[in-house]
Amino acid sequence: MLDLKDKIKSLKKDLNALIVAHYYQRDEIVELADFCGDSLELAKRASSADNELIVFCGVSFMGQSVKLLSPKKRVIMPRLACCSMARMIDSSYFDKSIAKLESLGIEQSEIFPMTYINSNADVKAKVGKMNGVVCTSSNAAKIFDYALSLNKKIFFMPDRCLGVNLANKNHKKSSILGLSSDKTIKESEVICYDGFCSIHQLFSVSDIEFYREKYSDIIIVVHPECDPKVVDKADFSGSTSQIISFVANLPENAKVAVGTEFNLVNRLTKQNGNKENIFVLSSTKPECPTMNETSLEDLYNVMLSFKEDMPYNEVEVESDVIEYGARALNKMLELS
């Protein structure tokens, strides 16, 4: 009798489906995926694949990104899991933010909107309609350079931490809507929306100090969604794929504490010979609850239902959202 993994593999073959999974998914899901990557890698690979059916193991905005880039593909998700950061902003909050900036005397023509890929399709469409662009943590620095060249005020959303970290790296004055004074906002070159990743907020300067006291030669590696004070104290800050590459290229006996999602850090130890000197930079387990929702049963059931012509959890995006959202995403791909 076939076990669940074999049944999934059989369904994948019958449906000619491509299974993709984000790095933060459970190990058993990653093992079955045709491709595992970060948000940028997954969007590019899934949208350019020959397969007409994409089974996306991740959170909702990721499946939407594939649909924006390749509307004719059918995209199903074992779980329509929500990213907490993406839920912090929608098209109405975007409109209110622009209205707030205009009330401060900042004309819309002076604003360049830049949204992190961790946002839903309606927000990407609003950004595209204003000729803005999407970015990921992998290409954020390059996209930010382009934004600076336009000599406009950058409105970065939804992650205030990534926005401020980019501003700090480029020695630009930043502010946060709802937290900074009107005067500071008007004087800022980078204005950030007040969103954040609840998992990457778990890492603190005290965590870094703890590891530095315990191991004088430890290397601190963090994701740029971490608080700017944490990023400032780290030895390296980079996207998920950049962290994987950085750790893989460290000397064999190097000690490293990594500030990002638990599943990835745990997998890093296995990929690097089960090293005992790779640590999680947190006193609590930084496990993303929504990324961990997807189970093998979910994956099997959504594929079986699709085969039986009873699809569910299929990603649908309205045509006008596709038009403008794709504009912002394609601009990112051109620039990166």
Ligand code: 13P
Contents of the next structure:
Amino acid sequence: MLDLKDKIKSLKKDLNALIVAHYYQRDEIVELADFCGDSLELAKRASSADNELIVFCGVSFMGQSVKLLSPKKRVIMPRLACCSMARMIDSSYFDKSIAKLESLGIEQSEIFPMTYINSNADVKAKVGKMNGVVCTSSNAAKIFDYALSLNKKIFFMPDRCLGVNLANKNHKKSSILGLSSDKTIKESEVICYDGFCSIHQLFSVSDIEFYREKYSDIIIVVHPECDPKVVDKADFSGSTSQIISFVANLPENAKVAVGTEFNLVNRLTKQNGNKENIFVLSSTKPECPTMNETSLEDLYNVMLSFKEDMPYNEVEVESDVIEYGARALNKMLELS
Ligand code: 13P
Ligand code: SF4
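Okay, that's the form predicted alone, but what's the structure of the form predicted together with ligand 13P?
All chains and molecules follow, beginning with the one already shown.
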């Protein structure tokens, strides 16, 4: 009798599917995936694969990115799980934000929109229509340099933390829509939307102080979705892939506290021999609930139904959204 994992492997073969998974997925999903990566790597790898069918284990904006870059592919997701940050902005909030900036005397021609990949396709399309660009946590610095070179006001969405972190690194004045005064917004070079990741908000300066007091030589590694005060005090910040390679390259006995999703950090402790030296930078378990939704049963069921010609959880994006969303995503790929 085949177990569930064997059944999934057999379905994968029958369907000639590529299974991709984000690093925050549960271990059993990561084990079965053909490819595991950060958002940029997943978008590139899945959209350029020979396979016509992509089974995407992650959150919705990730599956949508594949569809935007490679519309002929069929993309199914075991769960249509949502990134809570991506849900904080939609096309109507985008329009309202631009209208607010215009009401402050900032003309559309002066605004360069830049969206984090953690946004839905309709927002990427709005950004593409205004000739803006997408970025991910791994290429944000490079894309931001390009945006700065245009000498416009950068409207960064949805993650206020990543936006402010980028502005701080480049010594640019930033503000947050809805939080900063009109005067500050008008004066700033980087205007951020007020979105955030609730999981990465869990890591605090006091967590860093706690670990530094306990171990004077500890290295603090965080994701750039963390609060700017946390990123400022950390030794390294980077995308999930960049965090994994940074930790892998540390000396064997180095002590490190990592500020990102629990599944990734827990896997790091298993992969890097000396378990006792890798810590989660929080007293609260930083689990992304929607990333954790996908189970082996979900993966099996979605593939079986596809095989039986009853597909569900298939990623669909309207053609005009594809056109402009792809424009913003492709601009990112050209620049990175
Ligand atoms: P990465 O692109 O670094 O994998 O980040 C995705 C994400 O959602 C982090 O919370
Ligand atoms: Fe979204 Fe945060 Fe989960 Fe990443 S960890 S997918 S940003 S909710």
